[in-house]
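As a starting point, one isolated chain is supplied in structure tokens, in the form predicted alone.
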Amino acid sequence: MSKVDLKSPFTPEQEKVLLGWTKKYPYTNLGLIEALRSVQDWHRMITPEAASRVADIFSLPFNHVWGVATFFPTFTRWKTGEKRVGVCHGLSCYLKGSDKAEKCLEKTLGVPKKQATPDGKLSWETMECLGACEQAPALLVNDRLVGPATEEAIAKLKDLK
């Protein structure tokens, strides 16, 4: 049983969810990934404080949890918008104009890469290969491929708010 941390970055309900992940899988790291996904969903980022509390709950060293949180691009150390927009920056997408799509995203959303719009609804970032070269430059919205990052597709992102 984990110690109760009065300075936890999580609500009591969130703490219960995290404890549940410690029991669901026979391998700690599987539950850890799911726990970090929950934290990313709740806080839209992983902070060192959150990783530290997850480490306590999983009885793991902080460096292990922080290493997982900083290895996978699905976890961020910057606050994402409620909807995450990604433009692929792999070679095929770069050759097909991902740099132009990035400029268009910045202009359309009005914020630089890795920052959320003032209302917190949208953020955008570049991503390494999305495996969708046929749709280059590929555009992803909340883990769903939406096709090429054309000016028209990017303009429609404002409707997501």
Second form
Amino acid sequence: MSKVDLKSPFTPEQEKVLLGWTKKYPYTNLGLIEALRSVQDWHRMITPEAASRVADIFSLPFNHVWGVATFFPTFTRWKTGEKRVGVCHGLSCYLKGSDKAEKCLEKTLGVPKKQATPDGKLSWETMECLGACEQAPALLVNDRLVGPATEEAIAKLKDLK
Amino acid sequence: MTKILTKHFDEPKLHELETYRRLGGYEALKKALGMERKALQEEVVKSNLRGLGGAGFPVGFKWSTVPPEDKVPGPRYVVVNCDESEPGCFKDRVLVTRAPHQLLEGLLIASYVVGSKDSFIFIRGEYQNQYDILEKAVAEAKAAGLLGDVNIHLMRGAGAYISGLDTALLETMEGKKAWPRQPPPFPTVAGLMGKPTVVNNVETLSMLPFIVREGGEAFAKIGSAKNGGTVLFSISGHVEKEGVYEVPMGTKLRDVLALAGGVKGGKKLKAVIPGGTSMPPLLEKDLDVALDFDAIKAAGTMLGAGGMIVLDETVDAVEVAHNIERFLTHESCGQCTPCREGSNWSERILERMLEGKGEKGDTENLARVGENITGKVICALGDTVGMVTRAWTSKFPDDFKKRVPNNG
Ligand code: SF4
Ligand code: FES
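Moving from the form predicted alone to the form predicted in complex with its partner chain:
Then the entire complex follows, led off by the chain already shown.
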């Protein structure tokens, strides 16, 4: 254990959390997606090193974990901001001006999509239907719906702590 | 109009156990636990409850395909599918937000019938608010001793639309890529970790307390033939009042639209997508179609998950088709070549049409690509790719003609 810990990209507390995910459900592997979600939260992305350590903890081949980490849109190979902002461009949101919201996000945050602001606080991206089509164009911050992506709502993102 | 799921939605604190119980919540569970499991299943068969996550499969029958414990011993599971992510669909989010205990009660009834001691709620990761609500509701129910010997586990997805398809959902839960499985075996025989598993949608399970309380026949009477009870429509797009509306199965499209205040700004209706963007649209002339699984099929489309999108006359069918194909390309799991490549081709053809670079024969190409996918892939997403282009090109030929210079 200690030998592996030295190489671990995680803090001892984080190691504990990951181990917790292996025990949370009736089968070890049922916790893998949640474990990777934790890694994404901590590192704002999934690196091969992190995936490799997760693979060790779950006793899975690296290829398996890397395959999963590269399959799901929640996991990124680019570093997101601390606040990850998503705007939906599904049909209902498109009909209500998601294009305009995207332009407004780019202008207000001053970075293109999938790139964090220089202070690392914020990043934005387009997302597929967020299940909030009645609040189109739906705006999400760290998996929490914040309502329609109006100019005012987007302007407020910069004040998020 | 009869309401089952949204009956108490005016109660301010319906999401709290105390309120839910004051209104008779968990009485059905008590009644269920005093009944024979077989008898309960019979009630559900009698109710004509259909799976409301999109497939419309009769729920009682689905449960009956779980092998009996003496034939296949060992654990069996119930999994709640709370992963709606098709554009237009948001009723499960509203149900979980407003009435989490209604879902839990339904889940506990189903767990008893199926014999599940570990039951799961798989919720899309983007529903963090709803996850918190459910977590609190489960804790409340547990503290009140309502869970009995059932463990309810919450588990989040990671942003893939395909995870909402039952077999892909099970793969996701098992910590794998969300690649749909090719049945048979069906999940009720070999589901989570190869064990018999019933996967039911949030809305479906939320109907169970009513069915147990009032009886299957009472539920069946509310709906239309072979389509019991009510159904929720989530309505968005160009309507006056977007939101979730509950109506008896078989209600006419015209009446459902009226509930949402009709087309916004008094404009003319161009089309209604009835059940989520992969469903072929209905037109003005279809306003008298009855909305249940069977009648709508006769009208050439599907009820899906009740995600209704209303489009006014200003909308261009090519833009719509492009938006949907872009979505499907993004969400194709990549397992079958015809789907992976064909969705992408369809998107690109539509993209060049939008850019004014449409070529002669593009509309036919779209049809050809679609035909080469349909029936040659593992899951319904691939079939949808062709269905979408076929529907939009055939219903709005003029919009497509305009995009192809010199098409004659
Ligand atoms: S049809 Fe498409 S989404 Fe379905 S399994 Fe095949 S590649 Fe995946
Ligand atoms: S289409 Fe944007 S939230 Fe559904």
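Residue numbers count along the first chain shown, from 1. Superpose the two forms; the largest set of C-alphas matching within 1.5 Å is the rigid core. Because the structure is a prediction, the values reported are computed rather than measured.
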So one rigid chunk twists against the other between these two forms - which of 36, 121, 79, 108 is right at the hinge?
-> 79
Since the chain moves as two rigid parts, how big is the smaller part's turn between these two forms, in degrees?
-> 16
